[in-house]
Amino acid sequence: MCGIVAYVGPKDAAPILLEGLQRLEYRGYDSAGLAVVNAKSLKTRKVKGRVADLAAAVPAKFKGTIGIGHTRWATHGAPSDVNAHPHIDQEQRIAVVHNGIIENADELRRRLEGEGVKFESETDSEVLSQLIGRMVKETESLREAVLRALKSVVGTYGIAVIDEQRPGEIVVARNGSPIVLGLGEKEMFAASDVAALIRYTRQVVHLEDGELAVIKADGFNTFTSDARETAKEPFTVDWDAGHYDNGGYEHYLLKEISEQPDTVARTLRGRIDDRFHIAHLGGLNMDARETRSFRRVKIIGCGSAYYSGQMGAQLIEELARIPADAEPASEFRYRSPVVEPDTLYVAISQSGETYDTLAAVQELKRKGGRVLGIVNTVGSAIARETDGGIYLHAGPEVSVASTKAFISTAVAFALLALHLGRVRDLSPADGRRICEGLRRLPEQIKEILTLEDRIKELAKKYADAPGMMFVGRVRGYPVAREGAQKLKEISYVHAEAYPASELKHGPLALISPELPTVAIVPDDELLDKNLTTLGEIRARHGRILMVGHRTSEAADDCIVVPKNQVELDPILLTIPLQLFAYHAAVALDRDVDRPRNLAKSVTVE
């Protein structure tokens, strides 16, 4: 959600501010600030607005060669430039960029007003500079005071303070919301997202739970909440700032979908083995006897991650045979789940930061639970706390709405399905048929991508609609789901998906011509029940957007897509539902890279 930058070294530090601020406006923002230091004197900016409004009022005399920088997404407080990081003391000495929700802030804000500090925002993140602002007069050591004054501290923040006392040093902490460090030549660098350093440096380190770090433009040093020096070492980021780039495309979200091809091209690199017709898996850390073990598999994920997961769960029950379902992380959770020994868990994130995700998994692993993490962002926080797993190697995904990341992800389970299966009881024939139909999948894509303008006037003509209903059985209904997610998240239309079988126990009732439903019709065994759901449909007067590998009568319109394998064919049927949820979202002028209200990491609950 949030986004942090923090800088020190010889440069002018606001530019670098700003820039990493743009590179964070993908994750969803209401306002924008940053401070700097300069000859002991802390000078501040906020708006409520955009990061280019920032821009626009920072001063050119606003020097500094070390501050941090904010875009905020509201939780406690409305959006308003009082109200945006960073958030000051009251002695106007220390300033602090947060993200996360301090649990205690109203009994901390309490107390601190009965000490005479008078507080200027709404939010819970001015508890943290009021109270390091304390701190700091006792012990004259930044680091010290954000020691102490997390230990009153109850919640999640990723954080960085700076001191115009000590213009020399920034401290950073971070506990449940990500904080990464970033390696210069004679500089460092702090963020929230990697995204943020990638033009300066590709060497960063992660922050753990509980740690926290004090950088200087010569180096950096990290200990935990107890004061114990940790050891870190930094690791070389794949990814440079040309990924970041949008290619000439008018939106990300249209350079994402276009790059799909490809990106499922690096997922499957490597991890086909044609001698055994296997997925070559290393990540998973489990020998055959260990795989053989699982007795069920359950997969946890928020969003469309969770849409994917019940993807998978279709894939691996039916090359596996082993039982698999799919249930929302943040309801996973909460519910005091039993962990079983004989059960794999596997857990989705893009991020590798979704915080619902990662405090499932942690939760997992304290119960004892094996827990695999498919994730697209190398180092991250549940990469890091999973006992093996998938990367995706589908490059960063700046738009808000995730299409690669998810379409890789089905990929991945397409892959662990293989694997498991073949260690189990696929049958050399039935593994051969999908690494077949695994290798057709790019190119198939691309064949997709040429019906864009077929598929442009399609979203044009149903745009207008208030509302529309979103089918598909079996394989097809995860499909349907993230169909509907899709254009009710950047179209901000109305959509609901429905199993096609429900139909007729409620749902049948919205049915008019006013409402127009997207059918998912794979040709396989279920294609003559679907074909009939059709024709319910019709016999209400609704109007049909079939979305399948044949035309029909039945349907008003059609998109016919390439067929693979029937166990693949989802994947495939969901690449036109991300074109077709893009144009209605442009026809109707929505920002579609930054959809209202959404965040790209959501990293608090």
Ligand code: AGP
The other form holds:
Amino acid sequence: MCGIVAYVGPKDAAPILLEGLQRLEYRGYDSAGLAVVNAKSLKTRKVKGRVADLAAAVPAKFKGTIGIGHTRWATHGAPSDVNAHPHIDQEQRIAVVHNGIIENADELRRRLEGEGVKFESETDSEVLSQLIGRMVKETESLREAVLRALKSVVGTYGIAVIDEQRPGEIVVARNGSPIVLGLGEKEMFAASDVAALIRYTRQVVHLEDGELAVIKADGFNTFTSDARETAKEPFTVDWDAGHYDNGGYEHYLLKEISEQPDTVARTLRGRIDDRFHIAHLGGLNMDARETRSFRRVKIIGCGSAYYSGQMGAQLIEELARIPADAEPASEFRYRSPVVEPDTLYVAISQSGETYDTLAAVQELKRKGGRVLGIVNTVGSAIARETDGGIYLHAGPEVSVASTKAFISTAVAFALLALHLGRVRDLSPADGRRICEGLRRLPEQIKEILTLEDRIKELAKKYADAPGMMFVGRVRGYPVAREGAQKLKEISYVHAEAYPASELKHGPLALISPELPTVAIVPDDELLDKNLTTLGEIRARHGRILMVGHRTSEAADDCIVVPKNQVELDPILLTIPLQLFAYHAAVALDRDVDRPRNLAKSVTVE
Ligand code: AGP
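Which structure goes with the form predicted together with ligand AGP, now that we have seen the form predicted alone?
Full complex below, order starting with the chain above.
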């Protein structure tokens, strides 16, 4: 999605903005631009393409100690130089970068055109620069002009605005699209994502929805859209620039897959109590009595977060015996859900900024629901909106395809299920069994990673298939869904996941030598049923790649992973599918970390 970076201070702004934009490239974008002010003169450069193209287009004389930059992911108007941000007002005085969607842009554009304003681009965002440009002439205060302009705007925005007549200040505002301020030594930064700031500062302040800030080299002040001052305490981000490097790996995705023994250990750290065989989850902010009071658990998230929620629902039902289910947050928020007082709601998000998930959380809160967050990004919007939760501590995830955050979320659900189970009926013996299983995960993940060469061979063998079927039963079904999701998003090979039990109710018609199946076959009480399904596929001449705990003659190829407790096995069974998707994508020469049409954080509806 779009990215914003802004700088004011004593240094040359352009290199800092370009570096910040590079750090935001992982979010997905199609064009990029910069604006700086020097001696009360506004300069801009915008290009369709990569940040490297923008850097090449910026002349040596592009100087200024205040500036804003943007990476655009097209929504209104195709990717082009003109549609790229910053947008400038008619008088060429104001420059604006905008993330989000202005819903009444057409109406505002018509009104402004009626007043003689000439628009350059097809974007919704340009109404902001034109509106602010008109207001600033009346008020001669950038802060006042932005406040007034935003009063007529309906929609979501994170914006940064500069005025060539006021080269010492930047006004930023947030409503539905993140804005974070970065505090430096006699310099200030703002961005849509901490990643853009981390090289310069780890002291940050998150704006709330409906909040604005004026930032200057010597500090900042924040206020609400009705001009009331607000007090904000900076906090220190515990990630540093090194977390955003690819660590010598060819792709971030492979780095993030390989990190999983450590990231899982971090998710577990300090949270397992071997004395009572319970999980310590202080962030839930719930005592034992309240924890016992829930009769249902409803989990929401989008994409892979939703699939990890399906895994979580299964864990909670099995270990805590509480009815639990997962639903895409993007659907949940639109169907006017019935919110019940004895339901515990759990929102999942790696970024903590996914708009659909955030909107679903806000809807739940409006209706009085108790919402926990399982979130990776500390201080993100979903983390702040929820009543408590579990941080993953998986470190920044840069590749668009989620891997380590998915696995850490499943691990966090195992901890939550253990916690809910042990205040109910899960016996100490079963608690111990799960604690031991959780402790073994990092070593077992390491073992699976040693299978990479074999998985690479298999990925090459299957990569030229026009499509693939992924099947799994009960615990194996979310594994199949996530495996299919990984393959389709990074290799563009069509992949469909089905419950193995449903195959003969329709999709069996598709089975042929051209459509291979990845079958998730754990050694659990459903093993025989799964092997029968393999027989059915085989009888239709379907090729089978089996992922499980043993080999089988019913399959053409097998990947055997170490066994843990049956409830935790889905976590381990997912890892080979990540490597499979990665190597299939590499074999097909795809842009692994930045797959087409996708963005890392989906901050629009
Ligand atoms: C995962 O591989 C996807 N890129 C995507 O489905 C992602 O999980 C989803 O957009 C949710 O993101 P979040 O966890 O940051 O909320």
